[in-house]
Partner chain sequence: MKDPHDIIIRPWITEKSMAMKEEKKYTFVVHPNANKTEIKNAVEAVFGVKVEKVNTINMRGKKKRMGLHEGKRPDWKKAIVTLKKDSKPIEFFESL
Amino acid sequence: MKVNVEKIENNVATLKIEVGADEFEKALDQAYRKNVKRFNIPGFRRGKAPRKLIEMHYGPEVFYEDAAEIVLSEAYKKGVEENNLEPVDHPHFDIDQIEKGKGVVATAKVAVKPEVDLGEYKGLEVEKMVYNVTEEDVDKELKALQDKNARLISVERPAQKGDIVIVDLEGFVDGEPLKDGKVQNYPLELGSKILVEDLEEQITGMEVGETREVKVTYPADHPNKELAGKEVSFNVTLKEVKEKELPAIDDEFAKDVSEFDTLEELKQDIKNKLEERAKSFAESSLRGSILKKLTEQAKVDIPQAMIDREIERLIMDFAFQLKMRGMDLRQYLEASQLSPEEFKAKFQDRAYNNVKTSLVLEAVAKAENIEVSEEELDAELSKYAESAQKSLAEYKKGLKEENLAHIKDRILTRKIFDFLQSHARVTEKVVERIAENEGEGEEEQA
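Three-dimensional structure of the chain by itself (the form predicted on its own):
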């Protein structure tokens, strides 16, 4: 058996496979033993007919397909290992010759992991977003705590902004009842903008027991296509008005809402947590900036097979999230009015970016010999073992192989970012607020 790599072009490896007559004969015999029970030859019990008789009856090629699969699978595996190839898809075989007494000659083509041109990955000019926590931030958190612990007291007066009102709502479009547009005893905080703002404003000023027709025009870009750009009439009945009675922010308040005895201790704890969040935000923004610069300058021709596989993974994750919310993918596609092809296309760019990110970080690790030692892995696992109240050995024994690989990948990704950061030229930029989800998921994605 001989296997040679003829060429590798456009990330497709072509392997020439030659299997001798003797090896093919052995494979034919294996194929015969595998399939003999399928044949019913007169004069022989099922599964007992000789191979030569079956070949005479059905033709000499009757076992060729299975025999070819045996020898070509073995030859392909040998060729991949000997030539250090990294296939990213299933191979495609073209058989040039297959004949008893002569053997098999075939060509295998398979997409392989591409080479990455990293460019100048050291000395990247990147930006780190920095947020400085202020006393106003602490006061805002305190007020949120105060609001959360407010008492609700029923009042006999017209509803006003900030009140919690209990209402019955029934909506109509063009005189027809709105689908799922009737709700009773709905609690609403006026001014929260949970509902359309115009609706909340028109409820303001109503009195308990009053019913009012309220007309609202929904914006053209409203996610509910049934309502987008349309005027909707609501019959609103106000059933109860409750106002918030806020507790005083003092030492007693601190004792009630936390484990601290004084307001100053509570404020310091809030400040510490906000500063931790600001630090995490800064680190995430830096990782995001590094990753953006790194992937933008790197050049790599990604086989579609890798992107398709990532799309499948993303769709599986999406379907799982839907299932957690009591919906399946078919229902989602019907509600979104998307064909399977349109839905799949929505993941194309994200899948491409995910694959490119993974390849680029892997290339950095390879270029700089960045690896995860057993000591580093054990140190990380010890943290999980401690949380699970187990010994390290017990925890490792209960880990699945894929979970262990995932943890190892996380450590490796962290080390790659640490290396890139230590060699980057970092400029700090003070921002006025912490952007939601800024830089989030960079390590997860990688």
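Quick caveat, the model's predicted, so the values are computed rather than measured. Residue numbers count along the first chain shown, from 1. Take the two forms, find the largest set of C-alpha atoms that superpose within 1.5 Å, and that set is the rigid core. What changes on going to the form predicted in complex with the partner chain:
Once the cores line up, the CA of Val112 ends up less than 2 angstroms apart between these two forms. The rigid-core alignment places the CA of Glu374 less than 2 Å apart between these two forms.
Once the rigid core is used as the reference frame, the Cα position of Gln30 differs between these two forms by 2 Å or more.
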Second form
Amino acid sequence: MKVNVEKIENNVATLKIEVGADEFEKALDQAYRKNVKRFNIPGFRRGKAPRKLIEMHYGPEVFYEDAAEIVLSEAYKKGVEENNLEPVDHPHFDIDQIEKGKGVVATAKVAVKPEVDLGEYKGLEVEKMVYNVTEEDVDKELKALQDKNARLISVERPAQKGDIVIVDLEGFVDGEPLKDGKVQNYPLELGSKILVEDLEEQITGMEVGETREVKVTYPADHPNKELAGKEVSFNVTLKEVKEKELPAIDDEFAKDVSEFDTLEELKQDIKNKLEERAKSFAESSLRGSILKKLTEQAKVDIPQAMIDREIERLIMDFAFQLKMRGMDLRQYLEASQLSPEEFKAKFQDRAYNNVKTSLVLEAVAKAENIEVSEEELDAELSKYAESAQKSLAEYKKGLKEENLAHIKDRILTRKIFDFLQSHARVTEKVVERIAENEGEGEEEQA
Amino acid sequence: MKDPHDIIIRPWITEKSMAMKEEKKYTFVVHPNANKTEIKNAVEAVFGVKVEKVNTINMRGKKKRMGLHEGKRPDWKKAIVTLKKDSKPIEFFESL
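For comparison with the form predicted on its own, please write out the form predicted in complex with the partner chain.
Then the entire complex follows, led off by the chain already shown.
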């Protein structure tokens, strides 16, 4: 069996495969054993006919196809290994000659991983979004905490804004009771704008025990289409007025809501947490910026096969998510009225970006010889092991091959980013607030 | 003497006959009127082997009908030829 790489062009490798007569004969025998059951020869039960007889009856070519598949796939595998090719698609075979006693000559074509032209990847001009935590932010967090810990006390006075009132409600449109329009003991925070604002305003000022008829005109853009723009009258009975009593912000409060003894410590903790968030946001924005610059300037000719495969993977992911919500893909397509082609097209860009990103990162790792050593892997694993309260060896045993590969990938990605970061020209940009979605997606696989 | 090729009509190739090759027994369809001696001589002449003995079986042709009309396939004779231990095998069968 001889396999030679003839050429690599446009990311397509051409392999010349020559298989000797002996090996082909062996493959024919395998093909015979695989297929005997299909042939019916008078005088023999199915699956019992000798190979020669079958060949006499049906011609010697009957087994060629299967035998060719056997030898070619074997030869192809060998060729890929020996020449360190990285195929990204199934190979395509062209058989030039196939004959019993002579062997097989064929050419295989397969798309291989494309070369990436990274461009100048050192000294990228990137931006880092920096957010400075202020005293105001801390106060805001503290206020939210205070609000969350507020106590409700019943009071004997007309309802005021900010109070929680317990009411019975019954709604009518044109004298007809509303469907689902009757509720009892409904706790309503005045000023929360959960119900129509007008209604809340009119309840303000009512006394406990009082019943009032309240006319409300729903705004035209109300989400409930049946009610939008209509005048609805409610019979409202006020049963109870409760006042929010906010705890005072002091050391006592700090003790109640946190493990800290003094307000100062609580404040410091809140500040630390906010700063941490700002920091991780800055990091991820930086990574996003690096990635964007890097992929933008890199040139790579991605074979369609790779994109198709990524699309497939994305769709599988998507289908899986649908399943979690109790839907399957076909139902989704029907509901959204998309043809499978349109649906696929939607993933095209994302798939392209994902593939490009991973190719580019890989190329950087290769160019800079960035690798993950066993020690680094162990160090990372022992971190996980610690949080799982197991020994390193124990934890390792519980991991599957693919999990390990995944963790390795993650370390590699991190190292690549560290490298790029240390070689990039970073400009800091102060932003007003933390946008949650900025800089996402950099955790894609390398 | 009759031509040996008129006596031996064709080999009888079935799963069973292929299995009997192991015992140096070879099966043929022969002329219904041929006797064991004629068959023995014919086999020896055609294949150049030594025959130990010949067993013959008269096979009845199957009855077949097309609607009302009943017909019958011709009767034929099957011969199982056992070769002597020191004889060479029949080449034709070996190629199967």
